[in-house]
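Have a look below at one chain only, the form predicted on its own, in structure tokens format.
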Amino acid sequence: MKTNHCKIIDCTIRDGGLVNNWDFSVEFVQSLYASLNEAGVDYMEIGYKNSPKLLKGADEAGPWRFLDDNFLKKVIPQKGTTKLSALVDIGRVDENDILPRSESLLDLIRIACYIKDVDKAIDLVRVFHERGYETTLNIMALSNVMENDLVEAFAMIKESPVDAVYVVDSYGSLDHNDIHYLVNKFKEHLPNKRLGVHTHNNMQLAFSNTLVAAEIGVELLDASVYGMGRGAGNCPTELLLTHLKNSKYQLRPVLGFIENFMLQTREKWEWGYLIPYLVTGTLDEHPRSAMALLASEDRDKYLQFYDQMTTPEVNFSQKIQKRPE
């Protein structure tokens, strides 16, 4: 398997922050960066660059939810070879809050959007591109996108300055056949763009789906240490480090980080393959219902959850009956 063209983007802080409301200490983030840098990882996504004024709950979230450039310079006073990335969401970022790349520690800004907002995402791509950043466009929830909408979006993306476009398995519902189909569709319509892949582990397929994508030419591979990410989590960085046929990557530094930081983090916060996430992945549903179940007293009632998810009209009628007068 040829994978020496691949680059790893570690999303532990950004996607993992969806698990613990970005409650990472500065020491945690500094140690992660040092470990990834020593391991040869290409990019570390150090959080979101959204604007606090455009989102509720900004006061309760950790600083990695709304990255401040001055704060970032204190956290990473000396950059290594590992580049820094941040993600923004359409409608949640004020472009005026993004400094030129020459004044920021960030190298890459990734724009996440749903298919209906691709035009808005491309507008942001142009702004960030002009300010000197590398850019990617991450179309979320691809498993729910109609093909004609995707083809229409491709026509706009092809003419844009975006560097790379992502195949995103938001619901952890795709298998290797789906990855093959989507990657080939992206390659057919976007021959001038590099490709990336972002997977979730609802059905224990994040790692294998990422490898399948790498094998057929996808360059940017998203991953997170110990798989830490929203819901079922992501493809584990440490698995890619040891498996990609690329001699520059080193596993040992990340194992040390897992031992020193991730084990205690895992005791406090829950993520990864769990049956409720299997159910939502199988049904191609957003994991929010599984997350709500796992936060309730009924967290282990898998059959009841499955029946509710597969017979929504029954569930709805039960809610009607239980509604107080």
The other form holds:
2 protein chains.
Amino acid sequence: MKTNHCKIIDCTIRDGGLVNNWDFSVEFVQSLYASLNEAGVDYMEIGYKNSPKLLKGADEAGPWRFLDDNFLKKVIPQKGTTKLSALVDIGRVDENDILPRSESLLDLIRIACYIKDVDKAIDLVRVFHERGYETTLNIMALSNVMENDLVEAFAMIKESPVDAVYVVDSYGSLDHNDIHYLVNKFKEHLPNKRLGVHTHNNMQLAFSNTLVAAEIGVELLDASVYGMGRGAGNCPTELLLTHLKNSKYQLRPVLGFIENFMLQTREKWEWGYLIPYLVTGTLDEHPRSAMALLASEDRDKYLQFYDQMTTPEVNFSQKIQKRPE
Amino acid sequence: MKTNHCKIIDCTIRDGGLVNNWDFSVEFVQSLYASLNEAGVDYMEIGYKNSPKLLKGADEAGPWRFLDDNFLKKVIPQKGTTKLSALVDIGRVDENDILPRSESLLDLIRIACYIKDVDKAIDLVRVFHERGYETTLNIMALSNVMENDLVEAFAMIKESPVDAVYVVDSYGSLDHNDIHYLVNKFKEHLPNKRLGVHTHNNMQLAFSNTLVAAEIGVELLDASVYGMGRGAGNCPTELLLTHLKNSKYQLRPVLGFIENFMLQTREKWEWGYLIPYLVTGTLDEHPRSAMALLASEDRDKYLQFYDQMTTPEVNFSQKIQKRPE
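Moving on from the form predicted on its own, please list the structure of the form predicted in complex with another copy of the chain.
Zooming out: every chain and molecule, the one shown earlier first.
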């Protein structure tokens, strides 16, 4: 298994923030950064760089939801070898908030978008690229995209300055055959771009799908410590650290972080393989209905939930509410 | 993905009993049997058929550890389409306890053994085969077997009447490349035998490895509801039910069983992806040291455990205590 071309992007703070509304202490984030440096992790995605002006409920969220460059310099007074990344969403980012890279601690800005917004995403790519950042384009919900739309998007992406393009399994519904299919499709149409993968664990396939992607040439591997991420969570960073054939990675520092920080966090907040997430995953649906169920008194009523989700009328009304990753 | 040649063997009671000392109520087992029938599961492994005379602590275990044919007839007064299976261990089974199949509810007897005991296992295969049972031979701890020993065992197995031979990932240390390698090796040397696979979830690869095995021709897929099994547990039955391309399987009945029985069981007993199991998995070790840690006051001291496990002297003293699956 050849995987020494790979780079790990730890998304614990950014994707994990979708679990706890970014309620991470500065100590938590600093300790994670130290652990990731020691483990040899290539990037840490330290939050979103969306604008609080463009989002509701902004004042209730932790600071990692709307990263401020000055705040970031206090949190990380001394950068290590682990680069820093932030994610932005189409329509939620104010490009005036993005400093030139030389004035920011951030190295990489990633743009999440649905297929219909790839043109807008590429506009942002150009802006961030000109300001000196590495950029990626993360096309969400690929399992629900028709191939003609995807091929049209590839043509635009190919001509853009974006560094890497992601296969994102937003609903945790893909298996290794799907990963093979999509990665090969991306390679065929985007021979000049590096590729990335972002998985979800609804079917307990997040790690396995990431390994398969890595083996067929995907370079950027998203993960989070103890799998912390929205819904069923992500590919666990610790599994990549120990299993990738790349001697530079160290498992030990991240085990220490899990012991000291993640166990308490998991006691307070819930993510991972839970039956409602299996149901949305296998039905290729956004996990929002599963999250709503788990936050309700009916959280353990799996049969009722399954019946609702497999009744066409109910399904339709839920489908029209889809929103970004 | 072609998987409609597959049969699922649900091991919840047998392997799950290693978690709770077979403390399952009759109602639990009856409800599971009803759910598996409704779901279309092919076999239910309802326990061990070892002899209490040959094992210590026998009087403390639930009845599923030493299945009694008369007791079984009371538990399952009416058999459905799901066949019944029992596992025996070399040196722990008294062949005089095994009735002719025509007088028993059991259809399948599976023999677990280490590579060195394959000859003894084949002797048992012959006895059970003559008494009318389907038989399988489950070679444990394959990740620690040298290939010359394996090839020697294959020669004996090939001439035996055993119906199927298992690839068993006892330590949860195999990935999809290992599964490919082993399954192809088994196919090459045992072209006249059906194959099975039994995985553990230490690296979150149990389901994925089972799918990969199924795709390359393995027929018998071991699983357990909600993954209940020793240590990190097994491939979850519910994931196979929903994901195998085989329209006869139904997810819904097993979701009901999880809702009504497994959630309470999981609150009382622990299994699944926990960091100590990741450590033994990645080190290709028996999980007993992780189980001992998790039963102690030091259960969350991951760094200390990792350091102990990666210090050669300690490792050696643990290695010499190895015992069967």
